[in-house]
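Single chain ahead, by itself, as structure tokens, in the form predicted alone.
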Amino acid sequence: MLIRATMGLLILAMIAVLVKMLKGPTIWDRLMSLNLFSVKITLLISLYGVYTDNSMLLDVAISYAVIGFLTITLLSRFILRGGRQK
């Protein structure tokens, strides 16, 4: 019970940071959400896979956030450099 509560709540969540992420103001903020979101999505794979007792979608979730963090980190090289301006 506690856990479906809390994986409604991280979907609430997640939309506020959808939001967030369309409506930033700056390229890093919209990066900021896009790593924010990122992360709910990896916290709701693994609340999952211990709600459904399947050990299979935790490694899903560490896959997923190795995948994360190399993008955030990627894209944040990319703007740093001048993007598509050089």
The other form holds:
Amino acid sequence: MLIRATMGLLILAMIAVLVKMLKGPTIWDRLMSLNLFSVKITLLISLYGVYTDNSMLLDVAISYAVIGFLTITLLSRFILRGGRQK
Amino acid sequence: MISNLLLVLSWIFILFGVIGIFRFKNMYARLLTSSKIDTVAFITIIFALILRTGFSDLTIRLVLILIFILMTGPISSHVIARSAYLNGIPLKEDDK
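So that was the form predicted alone. Now I'd like the form predicted together with the partner chain, please.
Okay, now the whole complex, with that chain kicking things off.
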């Protein structure tokens, strides 16, 4: 029961992060909220995996953590280079 | 019992993480608090799940996720802060 409550709270937090992503004045706020969002999704998947005792879901969570991390680094390098005006 | 306690504790961290995003004025302060609190919330929840699943194949995967996010969390926040700093956001606004 507690895991369901944690999942609910996580979903609310993710919605708040999405609102921050829309509202955020600078690009880096959006990047930060994207980073938080991907960490929270990994949490949600692993919570659901443990809740339904399905170990394959945890593999999905691991791969999503890797993809989320790569997204952040590549996006910030893209922004650092000042976009694609080359 | 402990895992339930830790799960309830993680609620507080998640709430503070969300509040931390909206309350801070300075961009870097937002970046710092949100990433730090979020990593701590992550540790608490994964540790609670590890205690809940005892010793099984789930625990090995959970420990793997924990180690991975512990390493890459701060790195991703650092990369964002670095690109923000190099692209010219002043560290300390003058109005404060």
